[in-house]
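In the block that follows, a single chain appears as C-alpha cells, in the form predicted on its own.
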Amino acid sequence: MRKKILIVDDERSLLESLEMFLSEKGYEVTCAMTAAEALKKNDSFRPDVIILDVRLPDKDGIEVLKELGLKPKHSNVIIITAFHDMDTTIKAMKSGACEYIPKPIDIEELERAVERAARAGIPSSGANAISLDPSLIYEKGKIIGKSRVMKEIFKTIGILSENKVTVLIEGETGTGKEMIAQAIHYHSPFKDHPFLAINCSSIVGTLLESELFGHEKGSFTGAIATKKGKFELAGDGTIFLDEVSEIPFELQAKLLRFLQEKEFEHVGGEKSLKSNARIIAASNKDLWQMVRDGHFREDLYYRLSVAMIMVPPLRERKSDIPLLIQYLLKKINTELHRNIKRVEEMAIERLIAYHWPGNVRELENVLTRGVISTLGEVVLDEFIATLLEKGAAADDMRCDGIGTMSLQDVEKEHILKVLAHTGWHFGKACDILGISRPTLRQKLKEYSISIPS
C-alpha cells in the first residue's frame, strides 16, 4: 500500500512541484493551502506524513501542529518555513514535529525526511522487532538477563546474600559489576547498613589508604583533622572496591591484614580498630594473571576470591540484548521525559550483530543518543547505524594503532571509510559524519581525495 502525504502551503507553485516530485517517488499525495483545509483533509485523507508550512493565511502552522497532535492517530509532521529562527524551531520540536526543514527546500533532504517519517509509522512485525511493553516498569539497580549464564549469576547472588564471605567480581568494563555487588548487599540481612563504593584507580596511594582506613590529625600534609575511613563508616555494611587491581603493592599488605584479622589502624595512628564490614572487590583485569606476573599479591588474591563471579561480556550473551533494549529504553524514557514506543526492526538486528566493546554501558549510551536524535516515537535504523559506525571507527583506532596518526590523518581515514561504506553517496555520508555537503567537499579538496569515476 502506498504511503499517503498531505502537503500544506499557501504557495501554489511549491505545492505543484512537491506533489509532482513525491508522486514520482511512489507516494499518494494531496495538497491544502489553508489550515482549515488541512485539518479537514487530515480527517478524510488520513495521511501518514504531513508536510506543513509554519506561515498559513488563516492560522499559524504551530497551532495546526498542536491540533494534529491531539488526534487519536496523528500523522508524522515535517515543518517547512522560509522564516526560520531558533524560537520557531524550538516551538515546532516541542509541539511534536518530527523534522524541521528551512526554505529554499533541499529536495534530497526533504526526500530523506519524508522516507524517515513514513517508516516511523510502519508497525514492526518481524521476530526481532521491539515495541515497548507498556506494563514494563523501570526499577533502578535491576539486573537484566534471561540467558543461562545470567541465571547462574542470579543464583549466585541469592547464595552470597545469605552470608558475608568476601567476593571477587571479574568482567570487562561496562558489564555491571557494581550492580551485582549492590544486589548482593541489598538482598542481604545487612541491607539497611551502608554500601560504600570506592574506585581504587581514581585515588593516589596515600589518599587511597586514608579513604579506606582513615587518618589522624597531622599524619600527612593536609590532614587538618582526624577522619574516619570506609572501614569504620561501613559498620556491618559492604565496602565495594572497584578496580582493586590498581591498589598499590605496598597498600595490599594492609588490606590483607584487615581481611585476615578484621583489624586496622588510622594512617598515623597506633590504636587498633575493628570492623565487621564485608568486602566485595571488582576488577576488569585478570587478577590471577597479575599474580603470575608479580603485580598482585598471591595471598591477597586468595583472600579476595573466597567467592568469585565472572561477568560475561555482552557479545557472549546476545540473547539478552532485546530484553536489555526494552528495559534501557524504559529507563531513558523516564529520565528524558520521552515516549519512545518502538525500535525499527533493522536497528534491532544491527544492535544484536554489533560486538559491544563497551558492553551494557555502551548499549545504554547508544540508545540514549538514538533517543535524543529521534523526534518521533520510533528509533530508526539510520540513527543506530550512524552511532555504531562511529563506535566501530573508534574501536578500529584503538585496535589498529591509529593513536599514532595525526588528527588530519585520522579524519581523512574516517572520511574515506564512511564514503566507501555508503558507496560514495554524499547525502548518506554527510548524515554519518554530521557535516554539510559544502564541508564534505572542502574536506575532499583539503585531503586531495578524488571522487571515483
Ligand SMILES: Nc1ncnc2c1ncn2[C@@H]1O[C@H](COP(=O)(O)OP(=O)(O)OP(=O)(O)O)[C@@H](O)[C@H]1O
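Positions refer to the first chain, counted from 1. Rigid core here is just the name for the largest C-alpha set that superposes within 1.5 Å across the two forms. Only a predicted model underlies this, so the values are computations on that prediction, with no experimental measurement involved. First, how it differs from the form predicted together with this ligand.
Residue 102 shows a C-alpha shift of 2 Å or greater between the two forms [criterion: core-superposed Cα displacement of 2 Å]. After superposition on the rigid core, displacement of the C-alpha of residue 135 between the two forms amounts to 2 Å or more. With a cut-off of 2 Å and the rigid core superposed, residue 336 has a Cα displacement that falls short of the cut-off between the two forms.
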Contents of the next structure:
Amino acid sequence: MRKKILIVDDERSLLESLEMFLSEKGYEVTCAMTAAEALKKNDSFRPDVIILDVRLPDKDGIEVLKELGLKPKHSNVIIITAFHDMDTTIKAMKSGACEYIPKPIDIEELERAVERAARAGIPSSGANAISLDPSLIYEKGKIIGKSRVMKEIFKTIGILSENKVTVLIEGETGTGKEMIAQAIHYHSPFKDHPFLAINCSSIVGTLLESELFGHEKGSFTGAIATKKGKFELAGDGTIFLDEVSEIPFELQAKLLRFLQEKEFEHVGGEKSLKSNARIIAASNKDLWQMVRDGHFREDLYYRLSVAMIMVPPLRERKSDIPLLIQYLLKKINTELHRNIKRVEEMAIERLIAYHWPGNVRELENVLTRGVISTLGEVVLDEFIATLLEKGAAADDMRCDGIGTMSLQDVEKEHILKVLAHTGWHFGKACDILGISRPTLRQKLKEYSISIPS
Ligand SMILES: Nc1ncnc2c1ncn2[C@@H]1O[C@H](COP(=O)(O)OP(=O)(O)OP(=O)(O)O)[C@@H](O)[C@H]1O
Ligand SMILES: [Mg+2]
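Having seen the form predicted on its own, please provide the structure of the form predicted together with this ligand.
Complete assembly follows, chain above in first position.
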C-alpha cells in the first residue's frame, strides 16, 4: 500500500514542487496551506507522514504540532522552517516532531527523512524486523549468555559463591568482570555484607594503601584523622580489586601478606588487625604475562588466582550477541522510558558481524545511541550501520596506541594523580596544575571526585 503524506506550507510554489517530487517517488500526497486545513486533513486523510512548516499564516506550527499530538499517534511529523535556530528545533522535537529540516530544503535530505518516518510507522508485523522476546525481562545484575563458555562461567559462579576462595577474573574491557564479581558475592551466604569495589588504577601510592588498609592520624600529609580501610569496612563481605595489575610493587607485598595471614596494619600503625573479607580481583591485562615481564609478583599471582575465571571477548562468543541485543534493548527501554519492540534483521546481522573491541559495554552503547535516534518502535539498520562505522574509527585510534580516552578522561586522571601526589593539598595541587582553587573545586564537582574522608 502506498504511504500517505500530508504537506503543510503556505508557500504555493514549494507545496507544488514537493507534491510533484514525492508523488513521483510513489507516495500518495495531499497538501494544506493553513493550520486549520492541516488539522482537518489529518483527520480525514490519516497520513503516515506529515511535513509541516513551522510558520503558518493562522497558527504557529509548534502549536499545530501540539494539537496533532493530542490525536491518536498515527503520523510522524517532519518540521521544515526558514528559522533555523536551536530554540525552535528543541521546541519542535519536544512537541513530537521526528525530524527538523531547514529551508532551503535539501530535497535528498527530505526524501531520506520521509522514508525513515514512513518506515518507523510500519505496523508491528513487518517482515524484516525481529520482535523482542516478551519473556525476557530486565533485572539489574542479570548476566546474559547462552554460549558454552558463558554457561561454564555461570556454573563456576555457583560453585565459588559457596566458598570464600580468592578469585581472579581476567578479560578485556567491558566483558562483564565486575558483574561476575558481584554475582559471586550476591549469591553467597555473605550477600548482606558489603561488596566494596576499588579501582587500583585510579588511586596512587600511599592513598591506595590507606584505602585498602586504613591509616593512623598524622601518618602522611592529609591524614588528619584515623581512618578505616576497605578491609575493615567489608566485614565478611567482598573486596573487589579492579585493575589489580596496577597495584604498585611495594603494595603488592602488603597485599600478599594479607592474603597469606589475613592480617594487616593501618598505614603508620603498629597494631595488627584481622579481616575476613573475601578478595575478588580483576584485570584486563594478562597478569601472568606481567609476572613474566617482572611487573607483578609471582607469589601474589598464585595467591590471587586460587580460582580463575577467564571471560572471553564478545567476538569469540558471537552466539551470545542476539540474546544480548534483546536483553540490552529491554534494559534501555526501562532506563530511557522507551518502547522499542523490534529490531531490523539486517541490524542484528551487522551487530553479530562486528568485532566489538569494547565488548558488551560497547554493544550497550551502540544500542543506546541507536534507540535515541529511533523514532518509532523499530531499531533501524541504517542507524546501527552509521554507529558501527563511527565505532570502527575509534577502534583504529586504539590500534595506533592513542587509546580511546577522551580529553576529559585524561584531565580527570591527571587531577587525581596530582591530588594523590600532594596528599590532597589543594594549594600544592593548584600550583602544579596551574589553576585556581575555585577552578579545581569546579572540576572536582564536574568529575564527581569526592575528597577522601
Ligand atoms: N553478560 C552480560 N549480560 C548483561 N550485561 C552485561 C554482560 N556483560 C557485560 N554487561 C554490561 O556491560 C557493561 C560492562 O560490564 P562490566 O563493568 O562488568 O565490565 P568489566 O569487564 O568490568 O569492564 P572494565 O574492564 O572496563 O572495567 C555493564 O553495563 C554491564 O551491565
Ligand atoms: Mg570493570
